[in-house]
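What follows is one chain in structure tokens, specifically the form predicted alone.
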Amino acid sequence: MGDKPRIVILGGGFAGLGAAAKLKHADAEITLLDQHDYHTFQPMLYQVATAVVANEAVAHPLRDVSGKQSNLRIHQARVTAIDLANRQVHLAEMEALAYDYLIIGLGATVNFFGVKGAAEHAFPLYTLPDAVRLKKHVLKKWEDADKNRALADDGALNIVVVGGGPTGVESAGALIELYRGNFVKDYPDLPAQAAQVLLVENRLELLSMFKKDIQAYAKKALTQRGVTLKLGEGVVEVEPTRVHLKSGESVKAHTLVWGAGLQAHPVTQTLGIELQKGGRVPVGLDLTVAGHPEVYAVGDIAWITDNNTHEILPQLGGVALQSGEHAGDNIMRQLRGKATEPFDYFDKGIMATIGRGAAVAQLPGGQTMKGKTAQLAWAGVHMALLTGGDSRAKTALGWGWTTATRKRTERISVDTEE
């Protein structure tokens, strides 16, 4: 590496491998910065804090990127503040990085909106220590409930989950069944089957961002499989073991699981431009921050308007993929000397799954799958979509062994400080 042009990408998600991808033939020094040592494949999260898959079918290492593209390298290191106008960003373990052109895809983090202890005692679902700590936290629940029945009867075992989109109906639905699938067999001695999932939702409907038709199944699929649904309703305040209502109700609930909203990386504040809803940066429609034709910001952390619709494009993985994407393509053109294009994105359609044998989808044409078909579909897709064969057959394996027995055999809790 010499005097090429300097292209550093904050974040390895979605966003960061796809813009890296793009700029594989790129005659410059390409940097990747994460926090992390490895790509997360958030959309599964869900399934390692309900024991479904191991840690590592959904985490793959970054290092395997930079091995195959010789352009690339990547620090683990930490983003503290971009400095726009000396075109530097500053790290918490490395000295600044200086660039010529600079992509932020660091993403987003988990938006409590204010609700009172909700910081403090809920459990996200955005990183895959938040699953870790998820996971642990409920089999140990279970666990001193089985040495103290006391812990029972005051809700030790009741879980909330906040937030009927995707990420809460998949965990309230992946939860539910580890309940009543395992844990009634686990523990006995315990009143398993009285033991709650809550989903708690402002709405007065789940999922949405879909049709009517699917939102309908959802709700029937979760009552069925045991899910209490608490819609039109909301969190004022979460304790550690109570969970405070809008209507005045007090659920006892040692866990509150939170699935309601996002805001952007708190990196953005340093930018000194003005921010949009949740601290999004705003960007061109060739995804360029205004008065910068060299820095791009993709993915969860950017305010992108869809160039046909011109509404806001939600926080998705396919977003972050195709802009990143976008943005890799455009320095290309830029290190060709042509102009950037615009960003166009293509919708191909939203999808979630409840539990065993129930998923839906909504495709880009405005047809919808409900049930099984739907969950093969799923199953596709995502497997597709995750980051090496060696994550590929680790969830294949995980899903096989856990759709054929119902057990799921990663509801272990492993003790570092032992």
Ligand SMILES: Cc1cc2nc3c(=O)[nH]c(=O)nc-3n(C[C@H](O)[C@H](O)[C@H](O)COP(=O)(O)OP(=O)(O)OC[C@H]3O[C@@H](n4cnc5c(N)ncnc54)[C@H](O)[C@@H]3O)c2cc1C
Given for the second form:
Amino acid sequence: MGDKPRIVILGGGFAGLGAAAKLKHADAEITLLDQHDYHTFQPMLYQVATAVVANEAVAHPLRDVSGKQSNLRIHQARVTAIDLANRQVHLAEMEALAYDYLIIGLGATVNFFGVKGAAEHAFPLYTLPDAVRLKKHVLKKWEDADKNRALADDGALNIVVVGGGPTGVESAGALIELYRGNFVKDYPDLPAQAAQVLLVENRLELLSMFKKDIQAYAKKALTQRGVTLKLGEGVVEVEPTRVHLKSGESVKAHTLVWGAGLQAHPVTQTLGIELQKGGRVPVGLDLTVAGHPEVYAVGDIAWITDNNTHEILPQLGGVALQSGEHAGDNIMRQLRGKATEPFDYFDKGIMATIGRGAAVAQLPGGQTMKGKTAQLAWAGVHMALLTGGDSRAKTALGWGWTTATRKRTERISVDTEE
Ligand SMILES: Cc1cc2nc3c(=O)[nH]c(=O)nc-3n(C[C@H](O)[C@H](O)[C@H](O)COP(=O)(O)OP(=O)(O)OC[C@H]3O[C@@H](n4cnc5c(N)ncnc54)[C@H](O)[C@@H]3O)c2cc1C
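Now show me the form predicted in complex with this ligand, since the one above was the form predicted alone.
Shown next: the complete complex, the earlier chain at its head.
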């Protein structure tokens, strides 16, 4: 180690990578830590789980990033605690790392809101292992039922998706297409048309952050594709083969996908500061933690107030990327002896895809788009956001093949334990 300032970035998500990119020309020693050796593109995890794209389409080697940045080193290591007083980060697989500047971008994890049995039996969709696990589980249910028809009669092929936000809507839409487009032909001896995908949402509407016309479109598009909507309904208990609902109904289903809630990464508990709703780290307008001008929190883990609207910014990819970049810019200013600047979020709108030819988009001015045009916009934006040409090529291949043939060639399970 030399005498240069030590900058430690926690997390190689949108926020962490955005920060690292802005520090490319810093005369500093930068270390980026992530529990994985790859960056995960979360918005397309449901496409891995439903066999549209390969794992590598949504995961990009972090060392490709460090290869392009001579002041950056990467370690695959799990952060266990942050010691603000002693300016150190504790890690599971390495000695503690000291820092002069710290950027916390560890993202969020699933929140089961204490629903009985959810932690044990539900399938969340926040990491690549989550997506692979869900795909394997669903494929196994069909293979098992094909050998033992009684399982199908017991609801083994039914799936309950919890949450009517973009994650739940996108997952339910992709699952029903996998069911009706592929499994009906794959398993001619099973009652595949009777296999259900149910979407359970507490509110009476889907996609609550979108305008009414989009909400209505989403309901219609999912219903037409065969998803059973249970709105104004909630899950109260999850068992391996049954899902119990608020209304008292018990649904026969051996799979429950949880897309209903987030909480900040639990390492925030070690900071010893007062946290905001969902355990998020409150930051000032320049994204630093109060009393710690050397510590930034960015992305999903942070409670960021919009400098213009004074509202709390949502946990979105755009917010994560831009806040990470801003933290990087601010550290550059600090290294040059300048004052930090407040973060201005540039809202580019929100979008979601429901199925083939059916997507929705809402622009910052409030204009909405639906159907094929929105799907093209969705595809363009997601393609641009993917990290690396190889991930883009793999995604294009998966999308192109699925669109042309309706076949999902990724519907295979590879067991490394054999
Ligand atoms: C299924 C899904 C769909 C989504 N769809 C959209 C969408 O369509 N549009 C949109 O704008 N946003 C979407 N989002 C939200 C968007 O993906 C997040 O807002 C964004 O990824 C947050 O970026 P981040 O860098 O803050 O956190 P993350 O992307 O979560 O990155 C955090 C990083 O920290 C690492 N990490 C975690 N714990 C540790 C630890 N203990 N030690 C070391 N490393 C650790 C993780 O491996 C990860 O690489 C979606 C999210 C999900 C889950």
